[in-house]
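Just one chain is shown here, as structure tokens, and it is the form predicted alone.
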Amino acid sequence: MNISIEELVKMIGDGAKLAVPADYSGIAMEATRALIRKGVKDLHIVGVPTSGLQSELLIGAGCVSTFESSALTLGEYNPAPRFSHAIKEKTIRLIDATRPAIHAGLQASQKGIPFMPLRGIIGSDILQHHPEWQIMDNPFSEDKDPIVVIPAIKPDIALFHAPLADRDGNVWIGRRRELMHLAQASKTTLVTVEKMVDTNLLEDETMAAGVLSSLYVGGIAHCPKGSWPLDFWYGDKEDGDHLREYKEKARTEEGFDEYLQEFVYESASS
């Protein structure tokens, strides 16, 4: 199940429909990296229910046709240059969704069931812009009460990075449900780790509870730092200045050039 970050990525192919968290729930940025070396195309990115520098990225790099999100953000360090770009020259497509609707064609797919039903959207503009999203009435109401329904988002792979996993496969979550939703709703889940261990998460009365069963999982590697240079909540800081410098290159498609050599080619053969 432990396997290297080039095994992992290979895993991804060309045309996927990968589910990524918000950068708060831990990115497999070593990962992301190694799929920019790889050269992937074509990606659907689904940002649950934003993304960040890591859609920015994959972007910026050509590897994306597809986003769907209810936000990328670089926090204080927006705008995204390279989203930015990308959307007013009209080389992804966009699916602009709202944070609870992400969530719940991500339910509806872990429930294997075919949509979901959400209230709090009727009369907003975004259903203009999603034909797929249909209103019906509440069948158990006697008045009329519309409800929106949202169809399944059915991911074909989940990744994320995660402080820790036994050589069973398990990997342990703690308290980031969301992780688990967007696991059980995806065909397969990658993981990056900041630790192996031996013992069996599973076993371990104080830890299961936060555990993600093997059943989900598709493939580990061992990456510490594997975040870097994003905060990890189990794990080091955002590295501010990197992310200052990210922005200031990513400014001209020249200076992205740059970053990428300097930061995604180079550091994988230094």
The other form holds:
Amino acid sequence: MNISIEELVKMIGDGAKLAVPADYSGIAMEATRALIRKGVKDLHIVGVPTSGLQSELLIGAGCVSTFESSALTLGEYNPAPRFSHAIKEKTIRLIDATRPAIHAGLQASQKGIPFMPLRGIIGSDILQHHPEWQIMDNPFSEDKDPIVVIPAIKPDIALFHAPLADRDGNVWIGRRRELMHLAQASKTTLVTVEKMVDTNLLEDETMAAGVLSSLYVGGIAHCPKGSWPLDFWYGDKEDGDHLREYKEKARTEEGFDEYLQEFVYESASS
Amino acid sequence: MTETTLKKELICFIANLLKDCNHVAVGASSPIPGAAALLAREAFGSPRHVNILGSVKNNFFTNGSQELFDCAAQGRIDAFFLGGGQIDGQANINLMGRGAYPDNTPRWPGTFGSAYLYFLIPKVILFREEHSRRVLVDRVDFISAPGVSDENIYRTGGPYGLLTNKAFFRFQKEKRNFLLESIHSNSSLEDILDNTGFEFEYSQNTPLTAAPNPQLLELLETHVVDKVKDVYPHFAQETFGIDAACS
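Please supply the coordinates for the form predicted in complex with the partner chain, as a counterpart to the form predicted alone shown previously.
Complete assembly follows, chain above in first position.
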């Protein structure tokens, strides 16, 4: 199960529905660069519940046909230039949600049920633009109580970066248990990790509750600093100089191509 | 007034609004509200719980933002902050973009959790430093989250007020409009009227925003600054200077 990053991204085919977490949960950036090198096409990205530089790069490199999330944000490096460009040129389809609705859709998938009701949303313009959401009446209320229902979101693959994995394919996600939901809602999960350990993570009771079992995991690649240049909650801080450089270069198509050439195509780690 | 003085005053102002809260949540890119929540906890002991999204140290959630949204739906969060590229006189907010969706120019990041949290957190403070007709508009181009809802819509939360770098408005739910409550010392009623694109209620004698309590300001600059630096390093450096931030 411990494979190279190239073998890992081989499992992400054209047209896959690929779920990725928000920047605070650990982003598999090296795998993302490998995915761009591989030339993947027509991805349907689900940003859980938002996405950042990872989707910005994939969109800029022409790997994405649908972007489904509640925001694409580069934080203090906003606005995201290639995302903005893609919207202007209409090269991607947008499915705009709100953050808890992405979680609710995944929870429905996790439970194997068709939809999940969710409060709020009624009166927001995202409701009328969303292709699937509907309003139903709360069947348990005597008074009229409209509530939005969110259909299950079933990703083909979840992809993230985590601190530890063992040789049996278990992954330690610690306090980032939202990744557990993400993985359990997806058909399979691919993970890059900072460190491989020799003992089974589930044997240690203090670690066990933060372990994603190998049942859900389709592949693990050992990839130290795999979230660079983004902040990793259990590792390095973000590389601010690099992110500023990106912001500067990605303003133009040519600058973005230069960036890809230098940091994606010519810097293959293997 | 310098820009950094104003930022510190805004932090103190917001801290005072959070005194009656038990649990305050703050978004990832909201340094002024985040600093205010940390200051209020230090100064008043309430809110007891502060969760800053994206921070590891100042965040006790072990299920990411899913736990945030579950907390909100159960009434376990008392205050939150929302902004917006556009805010209108009925407290509708637009985080999506200017112009007609989906061809917004510019397109902003997206709606985030606003279409949910605005309904469920009792004290949502709208905070946007820029006070201009570009931001404070008559009608938002896209409603990411509505300021008010019809009676039959489940809603336990909503807008409390709107704070900018020129003034503080209270939202009047029954009248569906803003009332100008106080004007910061760097501005004037004329300035507010010139730079606000929506209609609002006001009195000719609208008071000035009270200057921050000196002890609160001192606490911010001495004790809370390190915590702010932990979460918002760039902001701390710009607002408090490197030396202060390292003390």
